[in-house]
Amino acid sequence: MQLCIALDLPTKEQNIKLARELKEFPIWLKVGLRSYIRDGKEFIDELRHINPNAKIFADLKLYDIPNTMADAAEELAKIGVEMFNIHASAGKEAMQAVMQRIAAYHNRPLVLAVTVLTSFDEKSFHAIYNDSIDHKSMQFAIEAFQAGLDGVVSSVYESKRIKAATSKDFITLTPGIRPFGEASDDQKRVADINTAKENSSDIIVVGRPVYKANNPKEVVERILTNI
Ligand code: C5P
């Protein structure tokens, strides 16, 4: 199991400070839409400079027509991020176009599918997809696997079922982790490290329990010792 830290602080300076505090660890650093829009590629370059052992996950959730998604994916491959994600609901053709376009890149980024956004409840989801969250998210995961993606973003509690329906090597990246039973904040279904392990999560995403801690470095050290 690997650890991914969400760089979700409000300013670039705060995110850089956090990255510096964690510079010795071989972790994933998750760069979201907000920081990418504001701070761009230079931010990613700076993170690499601070921690050459970190891997960058560009959490940009691409969604567009196949050719436009493939164009954007190629730019991410050129930047050299180690992982990014796309919406499975863009369709199998779009997912395949992305994978084909980046196939030729040496050390191409891993590509994960977002299945169902956790902000949906059954009613609002049904209004768009005319299906249940459970059924559709599994269908999206299988389609992503068939399209050649490397894995999905999922809840810890779906990880095993997704692997059973695809492959044990199909990566599950799981947010909503409260490593040692910390406050759940706005997350609905949280899991600690042991639960993530039991459910075969490959990469756990941790945000607030690290960046809101008095000593983020100490928390990351403890997590890495335990995973
Ligand atoms: O602070 P916390 O540990 O809850 O942060 C979790 C991170 O994972 C945030 O960046 C959040 O946007 C992201 N995420 C999530 N649930 C999803 C997808 C992404 O919490 N389904």
Given for the second form:
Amino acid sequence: MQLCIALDLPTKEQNIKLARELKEFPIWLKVGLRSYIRDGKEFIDELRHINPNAKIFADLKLYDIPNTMADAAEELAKIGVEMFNIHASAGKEAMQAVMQRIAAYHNRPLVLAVTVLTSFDEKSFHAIYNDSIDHKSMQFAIEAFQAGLDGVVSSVYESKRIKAATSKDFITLTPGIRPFGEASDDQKRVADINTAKENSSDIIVVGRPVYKANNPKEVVERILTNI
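In place of the form predicted together with cytidine-5'-monophosphate, output the structure of the form predicted alone.
All you get below is the one chain by itself.
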């Protein structure tokens, strides 16, 4: 299991400060939509300078027509991020277009499909997709596997079943992790480290429990010890 820290703070300066505090750890650093729109490629370059051992996850959740998604994926491959994600609900054709476009790149990024956002509960999900979270997330994961993606973003609670339906090597990245039972805030389907282990999560994403802590470095050390 690997650890990914969400750089979701309100300003670039705060995110950079957090990255510097954690510079000694071989972790993933998640750059989300707000940070990327505001701070761009230069922010990613700065993170690499601060921590050469960190890997960058561009959490941009691409969702558009297939060719536009493939164009965006190619630009991310050129930037050199180690991983990015797209929405599985864009469809298998779009997922295949992305993988075909970046196939020729040396050390291409890992590509994950978002199945069901962790902010959904059953009622809100059904209102949009007219289906259950369990059924639709599995369908999305299988389609992503068939399209050649490297894995999915899912809640902890779908991880083990997704691997059973695809491959043990199909990556599950699980957000909504509250390592030691912290408050769930605006996410519905959260889990602690032990639950993530039990469900075979490959990469856990932790945000607020780290960056809201008085000593983020100490929290990360404790998480790494437990995983």
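What you see is a predicted model, and the numbers here were worked out from it, not measured in a lab. Residue numbers count along the first chain shown, from 1. So that the term is clear: the rigid core is the largest set of C-alpha atoms that superpose within 1.5 Å between two forms.
key: Core-superposed comparison between the two forms, residue 119 Cα displacement 2 Å or beyond   = Residue 119: C-alpha displaced by 2 Å or more between the two forms.
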